[in-house]
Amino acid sequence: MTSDIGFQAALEEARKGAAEGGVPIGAALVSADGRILGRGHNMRIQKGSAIIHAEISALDNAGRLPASEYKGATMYTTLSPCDMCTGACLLYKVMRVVIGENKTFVGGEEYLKSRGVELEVLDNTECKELMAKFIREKPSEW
């Protein structure tokens, strides 16, 4: 799974966020047929935003799409989605969420499952290391 195009795009976005000095969380929204619809990374620090989390950034970068584009889509995210991002996944009827890691933070996973969303947690080492480094170097930003 870690070679999956969606996960690789999310991981690239997390690295990009880290390189910009931001929270190293990335996401990618992938259609049922395997096309990347949108990708993005957390921009809370870079833009001084309370709401530009990775999943929101990926949805925003996908642009306004017809509902049919979201049908069967997968959201890949390097960290367990917070309540806001969980809600966005539900709003757009994302049917599957693939999470890089959930040791640093556990978001709305149980709620997603209760609403019929398929979850997969990869327990990816690089995702955990990116977050650990960020928290160690910028604890006040976490």
The other form holds:
There are 2 protein chains.
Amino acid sequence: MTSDIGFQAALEEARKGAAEGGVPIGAALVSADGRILGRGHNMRIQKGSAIIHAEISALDNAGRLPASEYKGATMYTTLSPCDMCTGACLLYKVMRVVIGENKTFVGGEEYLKSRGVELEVLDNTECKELMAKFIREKPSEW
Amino acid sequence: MTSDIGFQAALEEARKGAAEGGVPIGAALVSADGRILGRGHNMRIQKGSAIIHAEISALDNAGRLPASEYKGATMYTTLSPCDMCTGACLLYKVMRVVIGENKTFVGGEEYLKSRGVELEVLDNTECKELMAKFIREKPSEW
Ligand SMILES: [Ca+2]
Ligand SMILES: [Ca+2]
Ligand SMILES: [Zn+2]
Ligand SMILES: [Zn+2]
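Taking the form predicted alone as the starting point, write out the structure of the form predicted in complex with another copy of the chain.
Entire complex below, previous chain first.
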């Protein structure tokens, strides 16, 4: 399943973020034919960044690609995407967004659907536990 | 007028982008009380970046700010914001977006309005000329 490699990459990124003491959210952008184009995790705490969310990091690490590379791509993210990351998926015309969980936070899911993006929510336990631990330990950072 | 310092900063950023051979789009984030919190320009060509649009650059350069700093803020941008930058304005709850021009491109204006963000379009000649020159000289980059 294509979804496996992308989701596993996103989850590994979230774990890296947790190990760094950061917001444990990871993402991976996977091409229509199953290649990981970019992956990354939220760097708000590590870099004091207002913009490097997980999905932005994955797009950043993918670099500047021809439009054909984004065509049919899937964005995997461990948490429901915020408005900025929702917009980034729309800008790059990602076909599908696979979300690890949306119990901790619900972002632009309805807007993505209204713009024709397919959504899948996995309700993954580890994704929820990573966020729960982070919020418990660093409530002021969430 | 508060709008003057923000728009002038955005326009100066767009000119810098042009001088660097980049996409000539600039932005500035201005607080409710008229301070420039951050400013920047599109770095797609200069940094090979898929994410450093003008508005993202302005938010990045502003750094991590307390929510109170964004409250009532205005984002000035020389060109109508794309979906990603639209989402970034929503994430940070910018109150108003002032757009230099929207003849070259129309981004998420309707969505911003639907989410309660005030919009102002200046239809500024220099903003349009900067983009026209860029598109004429580097059509494959636009
Ligand atoms: Ca994030
Ligand atoms: Ca831009
Ligand atoms: Zn985000
Ligand atoms: Zn943009």
